[in-house]
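This document starts with one chain, in the form predicted on its own, laid out as structure tokens.
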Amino acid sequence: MPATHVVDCYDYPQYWDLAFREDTKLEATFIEAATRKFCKFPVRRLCEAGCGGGRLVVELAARGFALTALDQNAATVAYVQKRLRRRKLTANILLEDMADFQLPSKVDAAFCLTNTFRHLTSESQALSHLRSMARNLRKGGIYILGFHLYPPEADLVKIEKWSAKHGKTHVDFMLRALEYVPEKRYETLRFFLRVRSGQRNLKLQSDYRYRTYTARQFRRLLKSVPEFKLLEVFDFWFDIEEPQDFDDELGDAVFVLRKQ
């Protein structure tokens, strides 16, 4: 058996994006219909706040949008630009903290997934990025934002077990919840990849402290940022048919911001 490696997993693009492959075109599809129900011009440019392996990034490029994006971890963006190469796609992948950006120039809707925001730790940091979006959108342009909330009474679930496959290459993934402290608004979560591609065979292991949620305090960060009106809510089915109530019993929540 291989030995575990502690390691940051985003260092291994190709292996974690598999994670959330099978969600890539449901995703995509959402951005697109939210685009044309929430945006009252055309959209062609869009951004993605920390784009890890590229997989909504190849699948819009794919689409024709004109895609920006950026990610703090260098070899993720290599790795996306590699990506984007080899699918003969164009894309502007930057090396940057999404906490404060510029983008070369504003674009038309953005968008940030899979809990990505809540890897900004502190309220400083969240408002910055919200702010930094907000400069980097055009007026009536759309930011979608999809992370975890906590509701009050929410047990903290321990392990979620998954698995995912591309070719040769097979991923076991577990999630396993270290510690959840409301009250500092953080939880910790330990990634294990089990890896088989090939000759190849590794186990990774990632330890991330994510910022907490509740609908109050989401609404609450919300008013310090006036650039931004909440639009709708959707949920992790990403039906744009199906807006969700902004409430406690809200889990799994996708916003819907435009740039006033």
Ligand SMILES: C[S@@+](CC[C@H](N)C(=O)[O-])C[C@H]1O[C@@H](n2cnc3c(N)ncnc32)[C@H](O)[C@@H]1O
Given for the second form:
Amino acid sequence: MPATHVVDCYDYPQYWDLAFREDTKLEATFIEAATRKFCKFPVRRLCEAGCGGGRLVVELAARGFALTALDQNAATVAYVQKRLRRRKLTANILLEDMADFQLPSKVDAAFCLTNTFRHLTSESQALSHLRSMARNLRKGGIYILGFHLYPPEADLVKIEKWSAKHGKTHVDFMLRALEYVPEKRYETLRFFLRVRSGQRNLKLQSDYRYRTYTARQFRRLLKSVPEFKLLEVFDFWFDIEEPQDFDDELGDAVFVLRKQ
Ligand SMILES: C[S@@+](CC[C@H](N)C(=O)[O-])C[C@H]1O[C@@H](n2cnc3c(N)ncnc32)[C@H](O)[C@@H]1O
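Same protein, different state: after the form predicted on its own, show the form predicted together with the named molecule.
The next block holds the full complex; its first chain is the one shown before.
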């Protein structure tokens, strides 16, 4: 049995990216559908905040969009650039903190899925991120923001397990909620990755702190960013025909915001 390495799992984007790869086509199709539904102009330039291993960047670049993506992890940025070269695709991948950034030029639409926004652990970082995104979007452009909301009386969800396979690489993922501290607005999640790839047999572990949001807390944050208007909310089924009510019942939320 290999020893567990306590690492930053984001330094291993080739494995981490598999965690959500199964949902990539569904999410990319939703992003395309949202731009058609909510933008009054043809959309070509997209931005992803916190792109990770680049599954959505690669998929959307292959569909003909011009992508700019940010990530603060250097291994991740290098990996996405390599992946694009291998597929003979181009995109602009920047080593940047999404809390405060300036893109080379404005984009038509942007997205940030899979709870990445909740890595911004303070209200001031979250606010600064939304303001940066608004500044870098053209007027009438949309920002698609997907993350988990907590109902006011939520209990800790203890453990989730899933697996993914790509070529000779097989990864078992386990997510354990270590603590949920709603009064301080954070939870700590522990990720385990068990990787089997050719001769490689690895056990990786990271703890990440995520900011928590109830519906009311996110509404309040949005009120401080009048540059954005909330258009509709969806859930993780990513069905553009099925907007959801934005209330305490909604857990997995995908917000569509329009730059005013
Ligand atoms: C869960 S991964 C998600 C990747 C991608 N959004 C996806 O859906 O596949 C989160 C990524 O966000 C990046 N990240 C976290 N905080 C960040 C920040 N402040 N600025 C830029 N990237 C950040 C991490 O380095 C990591 O690659």
